[in-house]
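We begin with a single chain expressed as structure tokens, specifically the form predicted alone.
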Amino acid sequence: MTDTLKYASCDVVIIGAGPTGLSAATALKRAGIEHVMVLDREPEAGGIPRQCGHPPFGIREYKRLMTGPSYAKMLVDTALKADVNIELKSTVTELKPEGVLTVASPEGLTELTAKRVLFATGVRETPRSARMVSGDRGLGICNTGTLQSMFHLKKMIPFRRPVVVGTEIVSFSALSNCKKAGICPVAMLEEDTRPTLRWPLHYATHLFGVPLLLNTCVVNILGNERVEAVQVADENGSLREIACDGVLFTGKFTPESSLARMSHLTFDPVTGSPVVDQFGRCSDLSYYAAGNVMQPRFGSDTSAAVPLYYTADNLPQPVKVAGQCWQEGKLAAGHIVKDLSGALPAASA
């Protein structure tokens, strides 16, 4: 892995060094594609799992139970052994037609050309600002990614008795992180009539000893230097205060697709993802997209390029877990290999 770009052109460039990108890169190299480059803006490869100090990771991919950091290291080591070129601290700033990229690295701006480009940029949690939650800006407000980064990478604890907002799978991951850090959430809030994570997994709140409040949303955060309480509303609009020292916003993921949004590629404003065909190809056929950056339209048919994963009660999952992204990376790599050899069929109507 390096911090500077080695090549001005290559066969395939992958944007994002998480499970999707590293899986695709490894599969491409094993299929005989010579020059495969993975770009990532972070100083370390592995994606979000490297911040998740808990299992289960790796069961599908490596047939073993792993924590996030050990899983991320395995992904990176596997890619490096396959001779994948991973370029860190490298941010793609512009997409141009036919696989031409502008990349900012420690050496400055570089123009990079690839026969094919794969988006594997994943998703991000919706922050407080986009949730329209008013109130003071005291210390103790963060999302799951920030909590994981602070605790597992920086050994810091942002609060002791927070309110957790959301009931997605990442929300319960946050509860696990809280328990390890000695943090005792005072409540988990869900604005809907039932948890997003379906039966029976949402009963984990009882195991963590955290009250689950349904039909409840945060409308105001109180406290100047630090969060002191939140004002919440129930389904009837009745207000009350919950004393706490922090607010942990979890889930409500949106695709990390700002590059596609600002580019010449056709963009779907409903899903927040690039528009792709059944093989994951974008409107410019030099570009592909896979993993969590691709959010399907729930309730409609989906292509083989964008598998739609379901919860136990047959409802679409809001976000794919690492193993599913890893599988999609392999699938995308297979399509790209066929494409480069001229064997990929035309897009269906």
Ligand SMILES: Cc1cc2nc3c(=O)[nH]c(=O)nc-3n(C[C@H](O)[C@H](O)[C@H](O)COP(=O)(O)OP(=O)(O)OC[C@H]3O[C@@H](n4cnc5c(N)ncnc54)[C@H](O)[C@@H]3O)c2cc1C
Contents of the next structure:
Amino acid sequence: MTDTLKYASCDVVIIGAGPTGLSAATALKRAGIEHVMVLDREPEAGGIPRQCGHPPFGIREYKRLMTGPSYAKMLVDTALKADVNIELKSTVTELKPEGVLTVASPEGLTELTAKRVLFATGVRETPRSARMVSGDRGLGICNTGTLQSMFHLKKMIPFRRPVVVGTEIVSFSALSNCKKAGICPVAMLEEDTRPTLRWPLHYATHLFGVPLLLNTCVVNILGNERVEAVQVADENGSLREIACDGVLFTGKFTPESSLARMSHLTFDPVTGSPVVDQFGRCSDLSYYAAGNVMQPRFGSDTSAAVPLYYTADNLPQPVKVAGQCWQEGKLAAGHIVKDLSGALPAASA
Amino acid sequence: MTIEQQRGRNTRDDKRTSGLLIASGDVAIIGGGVVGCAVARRMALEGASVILIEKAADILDGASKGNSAILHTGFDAPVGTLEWQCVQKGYEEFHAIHKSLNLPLLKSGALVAAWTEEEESRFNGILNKGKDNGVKDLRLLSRAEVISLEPNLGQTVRAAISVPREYVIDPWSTPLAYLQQALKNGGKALFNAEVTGGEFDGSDWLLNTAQGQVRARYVINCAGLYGDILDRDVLGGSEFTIKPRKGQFVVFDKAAAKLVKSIILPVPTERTKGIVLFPTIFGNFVVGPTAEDQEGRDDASVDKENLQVLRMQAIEKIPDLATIPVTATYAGIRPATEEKGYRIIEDKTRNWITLGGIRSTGLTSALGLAQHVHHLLAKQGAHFETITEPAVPCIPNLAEHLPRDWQKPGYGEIVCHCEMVTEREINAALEGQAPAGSLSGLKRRTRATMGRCQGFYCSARLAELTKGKFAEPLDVGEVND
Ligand SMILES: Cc1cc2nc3c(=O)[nH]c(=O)nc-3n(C[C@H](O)[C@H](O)[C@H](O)COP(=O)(O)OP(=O)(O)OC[C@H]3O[C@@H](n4cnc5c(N)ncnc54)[C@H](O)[C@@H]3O)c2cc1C
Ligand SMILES: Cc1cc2nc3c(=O)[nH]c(=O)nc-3n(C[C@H](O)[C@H](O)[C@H](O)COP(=O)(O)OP(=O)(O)OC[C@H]3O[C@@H](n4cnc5c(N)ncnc54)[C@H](O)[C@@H]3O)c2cc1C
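For comparison with the form predicted alone, would you give the structure of this protein in the form predicted in complex with the ligand?
Let us now look at the entire complex, which starts with that chain.
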């Protein structure tokens, strides 16, 4: 274990420098907590908004309409101004009892201890494999997040004429990214009879000139080296082929929570999030979780192991937007401040 | 000539270059599957100058791309066959060399589990076959013993046979190590060099490849799924026909690995070894393979129906898998033929050996097959000076249970977060004697994008790091934001 100075012992360590983590860290510092450190595995702080090259961001937080990257920068600047310590390229690899974390960084492996830990690692989309979509496995199959990061962070594009699968809020972002990058989606597919995001998707597909095919799902992806076409089925099961050079799977968000899944924390396999109490505390009271890594349960489904369960299929509601996560981060900070001063009940119902 | 030069991407100049002699040596090995790589290694160590000729941009483009990665003891192999012999020899040699090559071995052990009375009734046959095959440590476990060993197995399990020395290895680093050792000891490898024909002049072969001509005294056909076609194209006929048989797999999240530690084998039936549940060396847990006869030799597509059935079958046997997400799905194609056994065919008058139909045990038997090839060539009168102190490559470890690169400082940054692949590992895989020739080759060498998010977080960075390296890149072009 090396470099213990960099990771001097902390009051609060936050895992994830996205809107949740940065807002919590800023609030903690402003409330007078001395040692607050945010760890992020990426070389840059800001989380998902860094790669969302479009508005609307920042309305709730900064009373301005911003794009993702400038919003991310604002979050980071605000945190730094509040004297938050942000450590990048620092991957938390293990959560251990009572706030002990293992962290990998290019300087080496470190163990560090915090009085409280906030778990704020966000969500990602469900990839093709976990959706078990049939077909070949050529290049050109990806999620919106990949399109965004390739385009906004590296100025590259993964395809030119993809089929877009899904009609969630993020699918809208996918269309607008395509438009900006000069990518012309050949169709947008939705299994259901209506788009998941009712408005403004119809409008958007018109605006972007992308045909919206309802009641339609991908049954086969063709193309060994690179995607050449997809076979789609409509509600009557009749098949047809659509030529394309990529498949963009949008949405079906799933928490980026494997750290918690693999840890001692009580975990809810239905939502894919750690189990928390009304203060956002995990089963080990040194740990809190907030932001998009926390996904709520829906409906009457309370059994832990639904037979045909896929983590991602169980999130019918659009994911929380950045502003909501920012708010949750602040809220979590409030609880942690109270907790550190002994004002939270030791364990709750 | 170095590999770098030979990895010519375009075959535009085929016509012009095909007449050109680009390499010559003692033994040409056609096909860079696990078998070809093992043969190249053995013959290089025996002192032959070897040339491995592969039609794809990297090794492992055929049957060896997707398998179960089990190092078989051969307890259930057909008694007394060449396959059984090669499995035994391969198993032994792997044990002898894996440490020096830095190849991981996961000593999982296996349980042949019976879930029905009928399956249990076959146990005597399996135990006897094991004995006949010299696998002496098979042991019958009662239901209680099975459950105490693997408490997360479904309660309907009736009994099991323990096969303690059935292990798990790295299916891709292993053949890569074989090739690397061949190269380190004077061998050559040609890529994008499909063999399309050739002529034997009574003493030497002149093979036509997509890159030019290759001269060699002996030729070993290790073309796997194309073994019959190659024999037909070059020799004018083949004694067998490949009947491709696909096997699909579902890979569970690493959280599943703590549920069951052993390989869970089914009681085999006539047609297939059946569906296996097994840990991988990378820390995942997998169910598969299916056994589907098909026409396509390259069609490794997956289909939802079969994948869902596999997943349900896995959950039947290990109920807690119901709560574990699926990480990946894949398929491999077995080079089966109209017969069950290996099709090892020698054309002594033309210095040609075909290693055909290495269907479902090739990862284990490859080293044994390579020894067999050496014996056959020696009998044909080939004589080489064995290298007394062979060079030994050190293969980067990808096994989850052993130290990985990210645990050592100075790795740059972690590029693939799910599989913890470092920038240093990726750069290393793009360099050296047998660099990755394609994105899939890079994945097999590093595991980048093979984890839970399947490239959601790292594809952009990976596209940047591999820019200009592959004929088929991750991106289709650059744009202005
Ligand atoms: C593809 C996509 C597009 C989206 N588009 C929009 C949009 O347009 N508008 C909108 O409002 N919302 C959008 N969202 C929702 C987004 O999740 C929220 O806006 C917000 O970013 C969530 O904040 P967070 O802090 O909870 O998580 P994130 O922003 O995801 O931040 C999590 C951080 O944790 C880090 N991390 C994860 N694991 C570790 C670890 N083990 N060690 C160290 N660091 C770790 C990550 O590197 C990341 O920086 C989108 C989400 C996705 C996935
Ligand atoms: C589903 C499945 C599960 C399996 N599980 C196991 C297991 O657990 N344990 C085990 O030991 N074995 C297992 N196997 C078996 C093992 O994977 C195979 O026996 C082995 O991969 C066969 O390798 P090969 O080198 O003969 O063929 P291939 O891997 O097909 O190699 C042939 C190579 O030759 C190249 N080639 C073809 N034609 C030409 C040409 N004309 N010119 C140049 N190059 C050419 C191809 O591109 C290819 O790279 C499994 C196989 C499958 C499919």
